[in-house]
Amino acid sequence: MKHAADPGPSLADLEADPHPHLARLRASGPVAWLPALGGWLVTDRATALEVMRDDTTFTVDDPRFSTAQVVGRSMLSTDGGEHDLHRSAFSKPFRANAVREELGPWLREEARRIVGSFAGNGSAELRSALAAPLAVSTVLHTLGLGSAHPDQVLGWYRTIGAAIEGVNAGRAIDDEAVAAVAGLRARIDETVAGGAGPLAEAAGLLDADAVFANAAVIMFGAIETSEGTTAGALFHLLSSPEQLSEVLADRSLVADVVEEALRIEPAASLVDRYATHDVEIAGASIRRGDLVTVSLAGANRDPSVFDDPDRFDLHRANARQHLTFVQGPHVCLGMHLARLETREAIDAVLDLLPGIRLDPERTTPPRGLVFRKPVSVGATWAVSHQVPTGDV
């Protein structure tokens, strides 16, 4: 039935703590009618991969996705023909070789360059010194927009995110959000018109405002995924002292704590589709233009999937599972950039921030509709008198 009796959790309980309220309405069906979101909800994880899988019943081409109405039509809100071009015309430098062998060695020395920059400190806020920089300095490298100040571009990024989030909240565009555009896609047009690097090279496929368009989400993308999922992979690990141990003994279950973080708590927490025809799905009436929402957080905490699935354990087996990065056509086109990245940022923190711990009172847990990450991660540390700001 459409329209349940049970108005189900508000956006602001899914955007505080929403895995209590997904966990009850998975146990009442993978499929339920959301009035505050005004469209249906998937909340298990066979159901959100028959979803994403189906562009051709569940597209994200339609005049109400909200990525497309703030910065245009791109890989992220095209499906078909018209999708398959915008993506090939950026995948080169975000495919694995690219990734692990042009870029590997740069963000090494770039994630211990922003350690070292505050080792001495003895203490920091994680996501502002180091999530939120890394991120941003890594997409712009791998875009070929190195002369951009990172600190404009972040305040860019802040802002068109805020205004994405409006819009999935009923809200308008304002006029910050328009000037924020405005001046992203100056920075990205005097880029192509330099005539090298990867923007150059889309521009030679694609027309300026898909070039704009398709850059500003990988962007997005890039700066969402990375900054949300080193900042949370540090909060859980920092936040379990006991593992935090094990990982110090063997470096190599880094890898494990990425991929737990990124199921445990998705940086983008809820992605769109909307309905081409008719279609009943999981006992669920789904009308044409209806629309479906997946939510990846739900999927990825599915306890017959995932066991004890609300607790962070880095040695969960199946922790690959997780549909963080989506699957389907839209599957994340930086999803090897962002797990480098955050094996990376974790791997300087524990060589050069001896002693690391968490301060409980600077870090605040994960929180947001659709994009959730911790709002702070506090950490405190010993100080040597000579503070390595090199690899180790």
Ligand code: HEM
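Note that the rigid core is defined as the largest set of C-alphas that superpose within 1.5 Å between two forms. This one's a predicted model, so the numbers in the text were calculated from it and none came from an experiment. Numbering follows the first chain given and starts at 1. First, how it differs from the form predicted in complex with protoporphyrin IX containing FE.
- Core-superposed comparison between these two forms: the CA of Glu280 stays below a 2 Å shift.
- When the rigid core is held fixed, the Cα atom of Ala179 travels 2 angstroms or more between these two forms.
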Given for the second form:
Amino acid sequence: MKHAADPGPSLADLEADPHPHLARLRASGPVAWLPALGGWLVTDRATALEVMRDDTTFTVDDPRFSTAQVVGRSMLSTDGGEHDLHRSAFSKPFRANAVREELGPWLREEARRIVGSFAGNGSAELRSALAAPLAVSTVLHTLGLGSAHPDQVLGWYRTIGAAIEGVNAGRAIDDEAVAAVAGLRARIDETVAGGAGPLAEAAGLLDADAVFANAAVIMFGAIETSEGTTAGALFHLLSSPEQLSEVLADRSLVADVVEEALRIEPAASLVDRYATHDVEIAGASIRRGDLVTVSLAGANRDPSVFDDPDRFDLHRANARQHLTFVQGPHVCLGMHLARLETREAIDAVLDLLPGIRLDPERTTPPRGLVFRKPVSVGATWAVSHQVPTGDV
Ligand code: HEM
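Given the form predicted on its own above, what does the protein look like in the form predicted in complex with protoporphyrin IX containing FE?
What follows is the entire complex, opening with the chain shown before.
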């Protein structure tokens, strides 16, 4: 039976600040039917794990899955053997060692190049000045698309993203989206034809449609989320001057800042699954075909796992138990890269922007229904006559 949460938060409530609503829902049971979503919402960590690990019962392979309608079948929209085929064709550059050794030095330099480009100004809005351009250049570099113009890629990305949202809202895919898919597809086909790099390697294992769909999913999986993670980590760190001082004194704490930032506000806060058969879970009777949405934001603030869960605490010993990158077959392919990217961004900020502090007037807290990030992270710092350059 579907117990409606009474009357349950609206989508606008969840977009603005979901955390008090998630806490209330969780207190009356970890799985609730949410009329605003037209599906079940899972709000505790144990049930979230149960759902995400069981892709036989809770699948992503459903005609309602909007990304697949726009870009085609990919690792994100398939399960079982087909999923493994898609994923294994792209996994090599994203393994922990490959990220550290092959992408690490480039990432460090790129973060410093970007921060160096505005260090002399004494102030900036760090989401748009740093987090966004770093997210785009990182994924383009990783896929061997480094020669593509970032603004053009961002244009395609926004149009395709809007089309995916449109499909969610019941609209048809418009001509603009068809043209954006064609533009991105041409760029990817051209790179494959170049014969080197991860896309060409994947083309040895998958057909051209699948190479395109997975490349698009990797790009879209990376841009919004990495931008949100870096902006969120800077927001939380700069919002806590005592913790900022500690990190300045002990830079090994940057990795802990990243992990706690991932926990407290997952940049992708909801993931969708569809029940393949009737099933009882945590007392909820789910019917075949029902939408089951897992709130990663809810799981990450489950008070039975995380003490004082609303507090940003870089010394939290179990922060790594967050589910921000999910678990199970769809665990984020880019998690090692995303972690390193945010670490390098913070390091570059702390190295190149002396005396950095938050500018509350130019800062807005995280918001968003599925993708959450602070819209702006204003900051000021001291400018010396000798402005540091990107190659420090
Ligand atoms: C360089 C950055 C990133 C890349 C290349 C990337 C790529 C991907 C890909 C390809 C998948 C699909 C895996 C599969 O279905 O087998 C995925 C899943 C996922 N990623 Fe990432 N990602 C990146 C960063 C992030 C970040 C920063 C977050 C969150 C803060 C995130 C959250 C997720 C989540 C929640 C899923 C699971 C989706 C689901 O199960 O429905 N990703 N990622």
